[in-house]
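This document opens with one chain alone, in structure tokens, the form predicted on its own.
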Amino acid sequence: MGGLFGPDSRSPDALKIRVPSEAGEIFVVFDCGGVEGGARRWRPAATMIVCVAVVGQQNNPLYLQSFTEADDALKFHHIVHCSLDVVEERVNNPKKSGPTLNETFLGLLYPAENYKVYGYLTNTKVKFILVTTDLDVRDADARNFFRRFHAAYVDAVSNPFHVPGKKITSKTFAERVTNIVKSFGSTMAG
């Protein structure tokens, strides 16, 4: 059963609620949307990105980072792996699914349980996967996220010590991804 954690430490007008899931617990932060009729209106604070992944040309995982407090990497590996079939279908049948061959943003790939999965395909056939908890992510926000994520990826693989096709282990890349994820949540809250 979910539990109320009370005011969030980041803001006195925020409320943190624990929600159990199959893989552990997810914490949902609500923020006060104002006072109406003497009562506070609460709304979800922001879109929560729960996972980002980079998948290589041969569908090998190059990078996967989870942003939940639970140890659910295996669950997100499964979600990312399942999304590869949808990416292949969209790339091989562009007329049926919408985006043109020159379009790198694949949009919403599929909803999964409590998540929505978005995709992006680079010119070199590397795939970026984004998993969120929000039901209403705007395409413009997802595109902006992938544009920034792609720039961070290009910087990471441009490192002369990075071996192409191998897992990305750069701490700088991980920090940039975390910052991009944090800024995505804050831009959506407004």
Second form
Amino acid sequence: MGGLFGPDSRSPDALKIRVPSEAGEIFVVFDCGGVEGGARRWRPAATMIVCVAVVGQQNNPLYLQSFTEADDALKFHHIVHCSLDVVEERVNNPKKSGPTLNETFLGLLYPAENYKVYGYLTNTKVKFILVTTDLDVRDADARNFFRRFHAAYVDAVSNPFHVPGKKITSKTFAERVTNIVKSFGSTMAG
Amino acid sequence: MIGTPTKLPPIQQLVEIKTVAEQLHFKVSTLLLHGGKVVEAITWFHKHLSSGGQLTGPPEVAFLNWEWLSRQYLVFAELLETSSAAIPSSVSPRSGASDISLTEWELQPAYYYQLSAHYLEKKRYSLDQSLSVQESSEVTDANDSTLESISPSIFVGQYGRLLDQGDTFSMTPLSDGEYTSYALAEGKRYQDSFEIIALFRKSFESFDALKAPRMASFCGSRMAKEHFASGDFGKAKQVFDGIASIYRQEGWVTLLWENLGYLRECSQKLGSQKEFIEYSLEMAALPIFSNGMTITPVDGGDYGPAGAASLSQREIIQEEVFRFLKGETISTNEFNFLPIVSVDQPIHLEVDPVSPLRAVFLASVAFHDQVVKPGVSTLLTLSLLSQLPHPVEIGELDIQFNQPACNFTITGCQERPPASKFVRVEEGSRVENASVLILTTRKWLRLTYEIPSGQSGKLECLSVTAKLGPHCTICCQAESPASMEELPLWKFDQAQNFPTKDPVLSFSGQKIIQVEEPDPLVDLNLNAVGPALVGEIFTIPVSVISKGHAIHSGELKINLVDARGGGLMSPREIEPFSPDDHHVELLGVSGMAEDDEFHETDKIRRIQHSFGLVSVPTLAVDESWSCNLEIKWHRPKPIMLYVSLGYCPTDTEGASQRVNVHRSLQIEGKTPVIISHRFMLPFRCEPLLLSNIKLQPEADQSLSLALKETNILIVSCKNCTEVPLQLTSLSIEPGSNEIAIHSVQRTGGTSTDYVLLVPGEEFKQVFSVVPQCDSSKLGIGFVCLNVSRKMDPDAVRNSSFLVKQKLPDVKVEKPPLLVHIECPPYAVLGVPFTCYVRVQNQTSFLQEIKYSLGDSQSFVFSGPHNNIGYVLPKSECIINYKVVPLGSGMQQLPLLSVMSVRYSAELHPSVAASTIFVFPSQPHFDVEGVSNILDLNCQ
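Taking the form predicted on its own as the starting point, write out the structure of the form predicted together with its partner chain.
After this comes the whole thing, all chains and molecules, with the earlier chain placed first.
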């Protein structure tokens, strides 16, 4: 008897498993009751993105958020900073990276230890960096993620009170990014 | 491993599997790389790692897995490096047969070296943990002796105990416990640190060569950490120092913080006071990178010796370093290598515009004015900014200028020992008091003071030195607000206020002020009258009148400049020097008051064609001095005359400043007279000049004169100036190199003695010119005119000058025929008279002439209308007509025409020549009266 399962988008703390049977469908609901450990164990996709970052035109960090429990922000600073070398290399030698004229998505930048680093370059030379633990991310998913992330960034810097070039401290932006990161998991699972 | 003959325990089996896998992988990779199949080799390597790397085994031997991984990376890196020559350059990371896309770095050995080092680090960490577990359980000692007999067996990846059984050796299998102890004991024997450093160094250098500075700095930083951990602080500091710049440049403050934390620790360990202070101050003034959410760093995270970057940590560091600056020791460390800051070990920090310490102490200096008069004081605002989290109290501020006389010191009011103040007063420097000398974080401290302007020229604030402790000073180069660069890391966190009270000054203020020259109290007058005339020596009186300043070592500089530009020299400058090349020339300076002392000593007098330098004698207040500049114009040209007087108001040289007075005057050079001339033939005498007949279009248009005949030359000169001129003489100077002799006579005109020409008036003089030789180009000579200005009767000098103009060359030829018409001066109505036409043949040929006389209403005549005559060589023929006038008044004689057949030339006398006055009756002249009148005229 096979089972399909997926997280219920309405209540993140509850997990509903649909079991097909002769008599119809039986829904088995695991209520995790807000217990973190329980919820996380069933949500591998949510922990897939470990870090996102926005890097400015002068390669200065504008935003960096890690999504891990451990206090390893420094490590991600290093990973994101190192990935800028690849971005520069791709921008300076566009031939090597194939038919990517006017392509903002830079693809996999480099595999680092247990992570994979993806890049995205806007027309204004702002870079978005994504660090994942997943070893097999589909390009389409990464593109989709960056597209939404870009939209969120554009909204954040369109704020008249935002100074261009200044690091992004908007809480709304941070919340939106967290949501995008979370939904990245759900699209993967679905 | 199916079908293994011996049943190995799990750990050893794992080790064996991995060893065998390693061997096979090595072979496969080598083969693939030799075949140039790089992408396949890398894909294979990933497969190999993913199958082998997950088999970690029990935790006490986890280090074996890390060691194995590290070795795989190292071996593959070396394989890749050695076969890199065989790799075709066309291999690009994203192409290739396989679907798996590779990134740029996966083709680089440096990437594998770095990971090899990383896993070796992990191995060491894991080994240390296993060892500590082992030590705590204290089960090792028992097996120490037995461990020595363990060695690798003949089978790959297997170990056994070598048993000495007399003559033979036999291998007995080991238990996992024994093997673990053996592996730990082996692991202890190696110093992984060197290996890690070597691997990181290799990847650091390779990434650097690949122009991947960030990756290189990451490897460098890990290498330096390894140095640090092994106690080699000197090397660690050197590497950390090298990579800090890229973090500073791109504003990765979190990474910089970690880096500086290590550097600070290294300099402390190395006992370098100054660097310890610099790094501490830089850290304390570093912004914290956050996403707007407060992050509470978890303890135990690997943040280096400085801990995680946070405001509280910055405050702690600042407090610590300021305690240290005050002479206290750093209490936190048990091994303190830092010497205490004291009189013997004072600290002096320099902050220049590129120093990272600008965030700690930034000095901006703005003068409120751009220029200032000497002796007048001006306002200066000194602004100081610090990004340190705690307020900083400054003991004393020293402000230095490029003119040391302006330097001053600002002290805080509260603590100023009177003794030191006394010393300062003795030194003569200025001391100002400020109520508050405390720098609050991110707020400009503004201090405004009056500055007495120094010597004329540039007054620039150079630096501001703050005294932070009894033995510590920080010297900051002063920056102009207008050109001040933002603090790179604090670019978007502006200070709360402007550096100066006036916001305009905050954007335009300068640390430089121009101190003007003192106002001259001397009058310099140039009194030129009217335009100068070409040829005359024009004098311009210059007077220097002291009106409050004495003049010492004065110098008068004279410059002539073409008012329209283009210079005063003629285009033929390269040619040897001659005065004619100069259109306008400074001839000299005259009329200086004779002063013997002055003559002997340091009289400077250099006169060149357009430049002059004359020294002015020492003049007391209210004295004056004057001279005349003599300038000669060779061409009409306007010039600008610049005269500047430089002097010292006081006698002492060096200390006082030179004062300069400048005057300029535009003077027009004008041609005084326009000389024109005209040649005429004698009345009723017509020579046949062949050159006039031949109408050659390209022939030169020079005038032809008949040889040995009298020609009339009228020279007229017109005064074209605006002043009356006096003509002294007008003459023609025959051309010097002419062979022909021609007599020039003055035959008419008024007497030239003191002829006065008012502006616009014309004067004429008549000469007769008789050319004596046949020449196609005969120089007549020059018209020489002696002119002078009409001066006032009381003028001292009435200098006349010569105006010379060359007359054009003429052509002289011998006329073959000459026709004279001879008529009485007048006729009386009805009274017949005879008119002769005399034709002279000057050639040696017989000349045939045709002549005719037309009818006229006013005259009847006798003789043929047309006729032909012959003139013998060198003789003449006379044709006469009897003519009776029929009308009175000015009457035209019958039209005469003489034609030379030989030359096909026809002569028609001019209307003037064939006009005669006819009296109605015989006039009665009072001959006596006329003679009287003539007599009077002659006198």
